[in-house]
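Next comes just one chain, in C-alpha cells: the form predicted alone.
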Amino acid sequence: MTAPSVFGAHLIGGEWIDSGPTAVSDNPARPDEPVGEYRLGDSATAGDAISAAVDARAVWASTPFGARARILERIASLMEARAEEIATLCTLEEGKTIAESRGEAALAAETFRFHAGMSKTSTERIFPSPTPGETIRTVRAPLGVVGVITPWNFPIQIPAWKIAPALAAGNCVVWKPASNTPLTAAAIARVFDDAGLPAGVVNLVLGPGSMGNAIVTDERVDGVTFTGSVPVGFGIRDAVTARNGRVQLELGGHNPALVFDDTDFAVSIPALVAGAMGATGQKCTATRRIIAVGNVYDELVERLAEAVRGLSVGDGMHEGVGIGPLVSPGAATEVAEGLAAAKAEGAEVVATTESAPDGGCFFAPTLLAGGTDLTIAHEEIFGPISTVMRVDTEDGAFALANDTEFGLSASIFTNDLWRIDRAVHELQAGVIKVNAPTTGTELHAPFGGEKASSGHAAREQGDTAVDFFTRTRTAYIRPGTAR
C-alpha cells in the first residue's frame, strides 16, 4: 500500500483516507516552523472507522493466538526499525527532548513484544467440582470493538499500552489520538498497516477532541479506554456506562513526595527534580507537592533550589537539553496563570531556571514554597512547577499526602523500614515509589490510580491489562453418557 500524500491521514478499513480539510501540526519550540499537515475528520469519519472495526472483529477474534502474536512481534520490530523517525516526530510535535522520545519509542516496541508473549500464555482457570467427571473452566472472549482515546504527553507509549493488549486479546480498535500529535500517530499507524494487520483491525481517525464523542456514544463500541483530564474522563464514564459499555480511565494526579530527615540527598534530590520537572512537568505522575518532614526542610529546599537553577531548558531536538517547551501556547498560558495565582496567594518563589529561552512555548521550571491554603496545593497545574511544604510529624506528612482528590502516584524518601511499610499500606495511590521519583513505571507491572485518578477502572500494563479487554465466561463441562 502506498503512503498517503498528506502525512497525517486517516486509516480506515485498511485504506489511507487522503481527502477532506486539513490542519497544521505546530512545533512548540519553533512556532514559525510547522511540522506538517494532517487531515481533519468529523463524526462521520469516526462512524466509518467504527463500521470498519465491526466488519473486521469476527475475523480478528477467530485468528489463532499464535498468528496474532506474530503480527504483534512484527509491529515491535518495525517500531524499533523506525524508532528514530517516530521519536523525531514526537519531539517536533510534543516538545519533549529527543532522548525522552527515543526512550518512549523503545518502550512502546517492547510493550508490543511483551503482549505478543502474553498472548501465548493461558488466561484460563480450572476449578474443582463436586460433580464427578465435571470440569469448571473459565475462558476469555474479546470485548469486540474498543475505542482508544490517547493524550499528547506520551503519544507513542500510551497508545502502545492500550492497543497492544487490545489486539492480543482479539479486539478491533478505533484510535483517536490527541490533536497536538497527529503526525506521530500517523507514523505509528503506518507501522500497524505495514506489519500486516487485517483491514479494519486498527483504524486511526484524526481531528479535534470532539470527534471522541462520536466514538464514546456509539453503541457499537463495546469499551473505551481513555487517558486525559478528569472532566472529560468523567463525561466519558457517564456516557459509556449509560449504554452498558465498559470504560477504563487514567486521569489526573496531584502526587506527593515525602522526604524524611534520614534521606540520602544524593538519591532524593535528583529523583525529586526529575519527578517534578522532567518532561516539562507534563506527566500525570509528576511530583506536584514535596512534603518535608521536620528538620530536613531547610537543607532540602537549599539543595532543590540549586538543582532547579541548574537545569537546561531548550529545543528538545538539541542534544544535551534536559527540559523542552510546553506543548502549546495555550498550555503555556495556563501554566503561567497558575503560577501567577500561586504568587498572588502568597507562595514564595524559591528558585527558577533562569536560562530558559524566551519565545516559543518555553517555561522556566519553578520551585515554590507554601502551605495547603494555596490553590496550586490542590489543583493540578500541568507544567514544571512543584511546591515544597513543611510538616512537623510523620502522621502529619501522611495525612497531607493523602489530602487530595487524586491518588495516582506517591513517593517516600527514607531509609526507615517501618516508614516504608507504612507508606506501602497507607499512601492512597495506585503507584508507590520508595527512594525513587513519582514518575516512571515498568510495562510488565500493573499501572493505575485511586480516587479521581482512575476510579474503579481496570489497571493498564502487565498481565492484568487483559482484564479490561476481555469478558470472562465460566463453563461447566460434564462428560456425555458413560460408556
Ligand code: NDP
Contents of the next structure:
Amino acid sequence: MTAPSVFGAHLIGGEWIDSGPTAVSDNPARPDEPVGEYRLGDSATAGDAISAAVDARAVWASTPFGARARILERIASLMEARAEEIATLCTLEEGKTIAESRGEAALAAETFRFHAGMSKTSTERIFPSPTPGETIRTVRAPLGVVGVITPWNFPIQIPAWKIAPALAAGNCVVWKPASNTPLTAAAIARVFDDAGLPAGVVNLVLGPGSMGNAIVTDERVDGVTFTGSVPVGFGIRDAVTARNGRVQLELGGHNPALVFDDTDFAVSIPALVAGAMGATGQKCTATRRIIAVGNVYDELVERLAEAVRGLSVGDGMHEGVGIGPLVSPGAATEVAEGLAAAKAEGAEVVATTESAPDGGCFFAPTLLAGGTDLTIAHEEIFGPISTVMRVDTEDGAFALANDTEFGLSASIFTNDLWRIDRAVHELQAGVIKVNAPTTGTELHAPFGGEKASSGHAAREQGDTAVDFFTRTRTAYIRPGTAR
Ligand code: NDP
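Mind pulling up the form predicted in complex with the named molecule next to the form predicted alone we just looked at?
Every chain and every other molecule in the complex is listed next, the one we just looked at coming first.
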C-alpha cells in the first residue's frame, strides 16, 4: 500500500483514508512553522475503524503465535530503521528534546521485540484434580477488539506499550492518538502497514476527543486501554464498565520524593532534577513534591536551586538543549496559572531556570518551597514545577508522601536499609524508586499506579501486560472412555 501524500491520514481496514476535512499540527517551539496537516475524523470514522477491526478479528486470532511474533519483530526492525524520522516528528509536534524522542523510538521498537518474545512463552497453568485422569488447565483467548486511546506526552512509547501486547495476544486494535501528535502516530501506523500486519488488525483514526468517545461507547469494542487525564479517564471507565466492557487506565500522579540526611547529593540532586523537570515535567511519574526530612532541608534547597537555575531550555531540535517547550499554548497557560496561584497562596520561588526563552510555549522550570496548605501540594500541574516541603520526622515524611489521592510513583533517597524496607512496603505507589528518579521504568517490568492513578485492571508492560488483553478460560479435561 502506498503511503498518502498527506502524512496524517487514517488507516482503516488496510486502506489509507486520505479525504475529509483537515487540521493543522503545530510545533510548540516554533508557532509560525506548523509541522503539517492531518485528516480530521469523526464518530463515523471511528465506526468504520471498529467495523474493520471486527472483520479482521477471526483471522488474526487464529494466526499462529509464531507468525504473529514474526510480524511484531518486523515492526521492531522497521521502527528502528525509521527511528530518526519518527523521533523528529515527535520533537516537532510534542516539543521534547530530540535525544528524548530518539530514546522513546528505541524503547518502542524494543517493546515490540519483547512482546514478540513473550508470545512464545506459555501463559497457561495446570492445576491438580481430585478426579482420576482429569487435567485442569487454563487457556487464554484474545479479548477481541481493543480501543487504544493515547496521550501526547509519550506519543511513541505509550502506544507501543499498549499495542504490542494487544497484537501479541491476538487482538485487533482501533487506535486514537492525541490531537497534539497525529503525524507521529501516522508515521508509526505506516510502520505497522509496511511490516505486513493484515488489513484491519490495527486501525488508526485521527480526530478529537469526541471521536474517542465513539470508540469507548461502541458495544463492539471489548476493552479500552487509556492513558491521560483523570476526568477523561474516569468518564471512559464509567462508559465502558456500564456496558460490561474491560477498561485499563493510567492517569495522573502527585509523586513524592523523600530525602533523608544521609543522602549522597551526587546521587539525589541529578535524580530529583531529572524527575521533576525532565521532559518539561510532562510525565505522569514526574516528581511534584520533594519532601526534605529534618536538617537536610537547607543544603538540599541550595543545591537544587543551583541545578534548576543552570538547566538549558530551548527548541528540542537543537542539540545540547535539555528541556523543550510545553506541548501547546493551552498547556503553557494552564501551567502559568498554576504557578501564579501557588505564588498567590504564599509559595516561595526558590529558583527558576535562567536560560528559558520568552514567548511561545516555553516555560522556565521552577522550584518552589511551601507547605501542605498550597493547592499545588495536592493538585497536579502538568509542567516543570516542583515544591520542596520540610518535615521533621520519618513518620511525618511517610504520612505526607501518602497524603494524596494519587499513587503512581514515589522515590526515597537514603542509605538506611530499614527505611528502604519501610518505603517499599508503606509508600502507596505502584512504582517505588530507591535512590533514583520517580520517572523512568523498564518495559519488561509491570507498570501502573494505585488510588486515583490507575483503574483496577491489570498492570501494563512486562509479562503482566497480557492479563488485560486476554480472557482466561478454565478447562476440565477428562478421558472420553471409561477405564
Ligand atoms: P486528555 O485526557 O484529555 O487526553 C488523552 C487522550 O484522550 C487524547 O487522545 C484525547 O484526545 C482523548 N480524549 C479526550 N477526551 C476524550 C473522550 N471524551 N473520550 C475518549 N477520549 C478522549 O489529556 P490532555 O491531552 O487534554 O491533557 C490534559 C491533562 O491530562 C494534562 O494536563 C495532564 O494533567 C493529564 N495528562 C496525563 C497524562 C499521563 O501520562 N497520565 C498524559 C497526558 C495528559 P484529544 O487529544 O483529541 O483531545
